[in-house]
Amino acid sequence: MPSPQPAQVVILGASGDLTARKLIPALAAAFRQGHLHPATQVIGVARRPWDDDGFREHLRCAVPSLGDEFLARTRYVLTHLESAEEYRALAARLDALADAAPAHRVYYLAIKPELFLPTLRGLHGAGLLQQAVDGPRRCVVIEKPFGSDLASALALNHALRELLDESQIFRIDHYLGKETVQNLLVLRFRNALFEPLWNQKYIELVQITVAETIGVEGRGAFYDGTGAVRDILQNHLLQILALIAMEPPASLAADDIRDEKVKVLRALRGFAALDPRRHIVRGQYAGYRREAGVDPQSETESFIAVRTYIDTWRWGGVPFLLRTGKALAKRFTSVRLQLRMPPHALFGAPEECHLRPNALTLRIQPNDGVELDFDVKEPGPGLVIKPAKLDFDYAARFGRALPDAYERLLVDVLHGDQSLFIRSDEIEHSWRWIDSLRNAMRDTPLYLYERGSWGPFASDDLFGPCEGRWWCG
C-alpha cells in the first residue's frame, strides 16, 4: 500500500556506490508499483559539485532504466556538512523543497560508520530530527556495521538514545528484506505440517550457510579489519537463526516479533565452557594475503564455521551449525533442518541401506524456495529405497521476479514499520555472543583452503555424532 503521506527520502552520501546500486533502483521500483506517495521526493546530499540536473544525469547513467517521472522527484543538495551553519542551510533547503502538505522525512546514512554520530549530532543540532507527537515522522536508517564489538555497540546505542527515540531508528540488514526470510513466519506458524515438528524432539540439527564465490574484490583494507565473523556471522547469520528458532510472537507487531528474537540471542550458548577446537573452524583462502590492502601476515578469517546451541526448552541439545566464507565453490544462502531418523530398524540400519535423514531446506538465495527431502520405494520387485524431493520455487509459483530486499525495507521505513529492522538489545546480545566466539578463536588454528573449494575439511567434523554433511546448494 502507498504511504498515506508525502515523504522526503534524504540520502546522505548520495554520490556513493550504495545509492546508485541499491537505493535508487529500489525506490524507483517502489514508485513504479505505487508503493510510494506520488509526492515523495528523493533528495541526494553529498559533496560532489552537482546541481539537480547533474545528480539526475549521474543516476540515469548508473541506472538506465529509471523513468523520467521518478527522476523528476529527485533533488540534490551540495554540502560538506562540516559546520552548524551547513546543517541549518540543509534544514532550510529541505523545508523549501517540501510540498504544502506535512511530509515524513527519512534520513538514510549511506556514509562511513565513523561519520554516523557526527552527522546525527549535526542533524539534531539543526532541529532536523525533532518529531512532534502527532506530526510527520523523522526516521534515520543506519547501515551495518553497527559497532565492532559489544563495547562499541553499547557506546553507539547510548549515543543514539541521546539524540533519537528507538522508534525513529531503523538499523537495516538487507537479508531481512528477502522474501524467503520473511516467509519463515508464515511457513512455521501458518502450517500445521511444520510447527509441531519444530523442536528438539524431531529436529536433529540445523545448519545455516551464507556462501560466496567472490574474494574480497578490492575491499581488502576494509575486510582485513573485519573478517567473516563480523562481516556476515554477527548480522546476517544470527538474524536468520533468530527467526528460525524464535517462539510464536504474541502478534505481528514489530516489538512482539523482536522480543522473541532477543530471547533466542540471549539463549545462545557462549564459548567459554566449550572446547574451541571441537566447535570452531576458521580458514583463509589461498592468495588472501596477496590481495590489495591486506596485511601480508594477516590472520583474518575469510571462512568461519561454528557449532553452537540454543539453551531453551524447544531447542535443548540441538546443534546449530553456522557457516560462511568467501571464495567458495558456489554462491547461496540456505537453512537446512535435518529431522531425526525413525527409532527402529524396519528397513535395516541407516548405514546398511544408505538412508539419509529427511530434511527441510529453505533456499534464501538464489532460486528462493523450499524443498523437502524424503524417501520412497523404487517401482519393481524387491524393496529398494530411493530419495525423492518436493520443491517449491517462488518465481515459478508466482510468475514474476522477487522484489529486491531494499525495496521492501524502504517501503517499511516510510510506513514506520520496524518489524524487519534490528532493535538495540538485539545488537547488544548478538555482539555479546560474537565477542565470546572471537575470544575462543584465539585458541584455534587458521586453516588454508583453496579458492573454489568448500573451505577447510575440518568443518565436516563439526557434525560430531550426528548423521549429516554440509548442504552445498
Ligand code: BG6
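Numbering follows the first chain given and starts at 1. Predicted model only: the values in this text are computed from it and were never measured. Between two forms, the rigid core is the largest collection of C-alphas that superpose within 1.5 Å. First, how it differs from the form predicted in complex with ligand BG6.
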The other form holds:
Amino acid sequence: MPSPQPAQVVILGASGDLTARKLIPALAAAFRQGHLHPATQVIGVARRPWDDDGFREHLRCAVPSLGDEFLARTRYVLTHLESAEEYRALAARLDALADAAPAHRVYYLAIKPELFLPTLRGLHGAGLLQQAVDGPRRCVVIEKPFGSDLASALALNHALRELLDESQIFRIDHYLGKETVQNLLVLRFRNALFEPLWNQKYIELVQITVAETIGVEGRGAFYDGTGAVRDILQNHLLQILALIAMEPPASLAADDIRDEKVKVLRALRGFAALDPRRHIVRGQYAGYRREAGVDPQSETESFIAVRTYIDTWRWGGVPFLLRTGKALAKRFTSVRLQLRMPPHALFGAPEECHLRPNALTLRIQPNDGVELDFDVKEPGPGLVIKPAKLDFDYAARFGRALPDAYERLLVDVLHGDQSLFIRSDEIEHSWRWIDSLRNAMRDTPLYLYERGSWGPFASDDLFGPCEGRWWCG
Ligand code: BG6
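Starting from the form predicted alone shown above, please give the structure in the form predicted in complex with ligand BG6.
Full assembly next; the chain just shown is listed first.
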C-alpha cells in the first residue's frame, strides 16, 4: 500500500551506523516495492562535510545494492544543529526541498540518547514539530534506549509531552517489526486451536530466550554502560512477553493493543518479595573485560536469566523464565509454552520427569516458524511411546525471505500507524519492573561463563524439579 501522501523522511544523525546498516536499506526496499509514495524524499542531516553527492556516495559504498532511482530521492543537509539559527536554516531548507506539498514529515532520531531532548527542543523552536489539524503529519521516531531507569524515562516522557502530542511519537523497538512477532497475535487470536489452552490451567511454564553468538562487537563503551538487562530484556524481551501474555484486544487499533500490553507489564511481579538468588542469574562472558571500550573491572552483565510471574487470573502461578545473553552457543529467539501433563497418567509417567509430551515453540528467528511437540505410539507390537513434531516453517510455506523489521516499521510511521510502537505508559511500566530487578540483582553473584556456552550453569537451577530445562533451538 503506497503512503497516501508524499513524505520527507529526515534522518538526524545520518552519518552513523544505524542509517547505513538499517534505515537506508529498509527505505530503499520499501521504495522499490512501491510501499512509499514515489515523491518521498530521504534527507540525511549530519555534521560530516558532504553535499548531496557525497552523501549518496557514502550510501552507495555502504549499501552497494541501492538503485539510482532511490538515490535520486536522497538529499543531504550539513549542519551542527547547535543554535536556533541553524534550526531555522534547516526548516527553510526542508521547506525548499519539499517538491510536492503537502508532505508528511518524519524526523528519525538516529542520534545519541543525550541529544534527543536538545534536538527536539531545537526542532520545536524552529516550528518544525507543529502540525495543523488535518494537515500533513509531523512525527518523531525515537530509538532505544528510552531512558535508563524509571526516573529518566518519566522525565523524558514528561519533556516530550511539552513538545509533541503522544500521537506524534513513535518509540521504536525493532522486534515489533519482525514478522514472527506480529504473527503472535494472529496465531493466538485468529485460531480457535490455541487460545483455549493459553492459560494457567493448561500451561505449566513459559520460557522466552533471546540468544546471541556475537559479543559487544565494537560497541563496548555503550554496552558496558547498558548491560543485557537494559539492552534486550527491558525492551525486546518484555515486548514479546507482553504479546504472549496479553488478553485479546477489543480491536486491532493501536491503543486497544497497547492497553492490553500495559496490563501485562503492570502485573509482572516485582522482585522485592522474591529471593534474588533463586530468581535471578547474571553472568559475564570470559574476555568481556578485555573488549575495547569496556572497563577492565566491569561488573556489567552480558547474560541475564530470571524467573518471574504475571499476577493475573490467566497466568496465576505460571513461571515465566526469561533469558538473554551475548557470546552464547547459538543465535536464536524463541518462546516455548510447556503444557501440563494430562490429568491421569493412563500410559504411565514419562521416563524422565522433565519430558512433557506437549510444548508449543514459536521460533521468532532464525528458521522462523512454529513447532508443536506431542507423543505418538511407535508402530509395532506393544505400546512404545515416542515424541513427534508438527513443524511450520515460514520460508518453506511462503517461499521468500521475510522483510526486515525496519522496513515494516518505517512504512507504518509514514501511515501514522502506532500499533507496533511503544506508548509512554508501556515504557514506564517496563522500567518499573526493570528497576526492581536491577535492585535485586545487587544481591546476586556475577558468574563468569565461557564464550560459546549457554551462559552460567546456575541458570538451569531457575527451573524447579520436573519443570523442564532451557530449550536450546
Ligand atoms: C539491539 C541491541 O537492540 O538488538 C543489540 O542493542 C542486539 O545488542 C540487537 O545485538 C539484536 O537484534 P536482532 O534483530 O539481531 O536480534
